[in-house]
Each structure stands twice: as structure tokens, then as C-alpha cells.
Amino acid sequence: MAAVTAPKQDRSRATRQRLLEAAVSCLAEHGWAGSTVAVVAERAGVSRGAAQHHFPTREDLFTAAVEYVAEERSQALRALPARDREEAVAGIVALYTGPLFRAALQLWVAAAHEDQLRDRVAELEARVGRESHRIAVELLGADESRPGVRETVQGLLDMARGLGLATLLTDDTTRRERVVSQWARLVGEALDG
């Protein structure tokens, strides 16, 4: 009985997947007014009812979509090499400018006018923030135990997220490599210093 669970199990899997997938890819896309569970469905390559049958309500899916936004966010963070300061910051960077933000935001943006989401988001973010900052700190080799350095790593994840903003409206990709640079210089005195 085993064998016949098991593929069962790897297709609800795969489902799932597709469906967190498609959602962050909605959200991004086209923002919370855009994105129902029928057109995540649809993306998805599922029927409105498999969909439902993961995430009973929209909030859940998008909520879960997130979730799964900060998991791939926070691997990819660890996944960064620690070979210098500056590709440090520019690595922490690009993970606020790319689709995995911009879908994030969106759900934030839902979330300051849709009260059943508020809460779950809110505890989400604060979760995330502290993992972000804890990887952050270990990528950056920052000791905390030195006055002013968890406000540094914290004002360069705060920077990274305002760039991600910029990102939004325009390619500033030339500014924003010279922003990386000075930063990148900032958190080498402030952490070596």
C-alpha cells in the first residue's frame, strides 16, 4: 500500500508547489486585485477545486505563498558566498529587488487594508525580519557583542528593502551598484572598525 501512497503523496506535493509557485508569480505580477485563487489555478495548471482543496481561502494560499517567498529568500541568502563585503551586500540586495520581494510587497500592501490578513502577515514579516537579519549577520561575519553593529546589519537590510521599493518604478541598476559599493564600505568600517 505504500507504493500507491507514496506517488499520491508526491503529486499533492508537486500541486502544492506549483500552486506557491504560481502565487508568487501573481502577486508580483499583478498585485492582491489581480490575483484570485482561480487565476493561481489556472497558472498552476490545476483545477479552482485542487486549489481549494491546499488553501481552503485566499488568504491561506497567499499567506502560504509568502511563507514560501521567505523560506526560498532566506536560502538564498544562505546560499551567498562569503567571499567579500561588497558581494555580501550586493547578494542581500538583489534578494529585496527581484520577484520574491515585489510578491512579498504586495501582500504587505494587502495586508495594511485587509484585516483577516494583517495579523498572519505582520507575524509572518517579523519572523522573516529575524531570520534575515540572523543570516545577514552570519554572511557579513558581524559580532553583534560590538556597539552599533546590529544596527548596522539592520540599516542594511532596511536599505536593501527601500532600493527594492525603488525597483518597483525604475531600473536604477547603475545608481543602485553605486549605492551596493558605498554600503558595502560603510558596513567594512563599521565592522572592522
Second form
2 protein chains.
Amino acid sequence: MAAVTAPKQDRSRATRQRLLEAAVSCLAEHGWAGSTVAVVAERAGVSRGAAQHHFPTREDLFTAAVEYVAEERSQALRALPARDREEAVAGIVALYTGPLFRAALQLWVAAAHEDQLRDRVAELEARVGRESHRIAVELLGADESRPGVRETVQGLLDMARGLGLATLLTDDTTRRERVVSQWARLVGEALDG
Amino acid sequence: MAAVTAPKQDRSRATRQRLLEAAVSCLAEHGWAGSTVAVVAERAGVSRGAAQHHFPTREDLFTAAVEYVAEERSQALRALPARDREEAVAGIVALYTGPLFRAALQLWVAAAHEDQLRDRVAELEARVGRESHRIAVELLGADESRPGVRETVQGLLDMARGLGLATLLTDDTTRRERVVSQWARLVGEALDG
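Would you mind giving the form predicted together with a further copy of the same chain, to go alongside the form predicted alone above?
Full assembly next; the chain just shown is listed first.
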């Protein structure tokens, strides 16, 4: 039995993964209003029936997609070798400037006025936020038992999110690099001082 | 002549202002997809023809609305008496946590995938961003001729924007106050040190 079902499970997993990746690109490029299960199924080269088998509702598909890619990104960041503070801050900021952040932002902003999304996205955001915080603490070698350190790291993550938002419409890489370099210094002093 | 035309101009200005305020609330509550000239005209109690006289296109209305309210907020912030660093940082962060920021965010995120909005919103954002920067420098008493000070202030504004984004779905006032208090200290040390 196992020999027969395993390839089927593999195919099913591959289909699911293609749908999730197509959903993230679709959200990032077209926003929530332009993102439906049908559009994503076509993009992924999957039948609509198969897409609905994996994700019964539009909300299921897009929240799962953002969560899936967020996990992939987190794992990649955790797997990087130890590095200095400025590289750590740059790595954290990079979490918020790619297509995943664009997709998450579209979902997040839609959730502000779509009741069926709101609770799910708030819950997803809290989960992803806690994970980002854990990774940041690790990469920075921050000791959260010291007063102010937790809030220093939180503010840094808020700054990274704001930088990601600024990058949405215009490429401000030069400005971002300068801010990252200066804030890495401030964070370093706060963590060591 | 002046006596006859003045009240007409006043009425016209009042109509314009009602439309701008209704447009900001509409964007904040319903997002770009749910925001049209017709919806705003009805909300403002103005005929659709009058609305179109003031703002020929949907893009005209909503970019003007965000700019108008941003100017109102800036003036209010500038008019506040001199204060300590923590109050200054709290005042700057407050710029990004109200209905104006919600409205601007909806416009901004829509502009990422709507070509007719993109350039106008990027330009508007740059203008409002420069003004926020000037106000922040003033409130903080920051000397931008010193190295790193400009980037410290920019990072603080990015952090304020990120905190605003975090407030979109859940009320995290307690967390925000702690982050503001800690970063007011770090920014203060960076500006004075």
C-alpha cells in the first residue's frame, strides 16, 4: 500500500505547494481584490476542482499561502551562519522587503475592512510576528532578561516593517542601507551597554 | 461683486472640505476597492455632479483627500508647545496610528498594483514624508549636521509607520507605549551623545 500511496501523496503535496506559491505572487502583484482561487489555480496550472479540494475557501488559500512562505523565509534566515550586528539587522529588514511582505501587506490591509479575513489574519500575524521576534533575538544575541531589550528588538522589527512599506512604491535601497547601518549601531549600543 | 461671490466661494470651499473628509473616512473603512466618487458624494451629502466638478477623477479625489488631512495633522502637530523627547516621539508615532494613516495605507497599497495611482501616490508620499521628517527634526531638536542624526530620525519615522501598521488589526496600545518609551530613550542618547 505505502508504495502505491506515496507518489500520490507527493503529487498532492507538490500541487499544494504550487498553489501556495502562485497565491503569494498573485497577492503581491494584484492585491486582494484581484486575487481569487480561480486566478491562482490557472497560474499554478491546477484545475479549479483540485484547488478547491486543497483550499475550500479563498480565505483558506491566501492565509495558508502567507503562512507557508513566512515559514520558508524564517527557516532560511535561521539557517544562516552567525554574523555581526549590522548583517543581522540587514537580514531582519530583508524579511520585510520582498514579495512575501508585499503579499502579506495586501492581505493585512484587506483584513482591515473584510470581516471574514480579520480574525484569521490577526491570528496569523501574531504567530508570524512572534516567530520573527524569536529569530531577531537569536540573530542579535539579545538578552531579553535585561530591562528595555525586549522593547529595543520590538522597535527594530517595527522599523523593518516601516522600511518595507516605504519600499512598496519606490526603490529606496540607498536610504534603507544608511538607516540600517545607523540603527544597527543604536541597537548594538543598547544591547551591549 | 465681492459681496456676492464671497459666500459662493465659501460654500464651494465647505463642499470641497466635506468631500475630502468623507473620502478619508471612506478609504479608511472600506479600502480602495470600496471607495468611489459616488459613495463619497453620498456620504458628504453632495450631488455627484458637484463632486465631479471639484474632483474630475477618483484618483484626484482620494489623493487630494489624503494630502489635505496630512496637512491638517502636520499643522496641529507643529502648533503644539515645546515638550520633552518622549512626548515628541509619542506625537510623531500618533501621526501614524489614526484614521488618516489607515486611509493613506489603503491608497498606498492599492497604488502598488494600480498603474493610474502609482506615480501620483509615490509623489504624494514623498511630499508628505519630507514634511513629516521636517516636523520630527523640529520636535526632537535634532541637529542634522551631525553624522548619523538624519538616519536616526528617518529610522524613527519608519518605526512609527511600522507601529501604525501593527495597530491596523489589533489594539496594541500597551506594547506601543513601551516601545515608544524605550526608543525615545535610545533616540535621545543618539541625538545628545
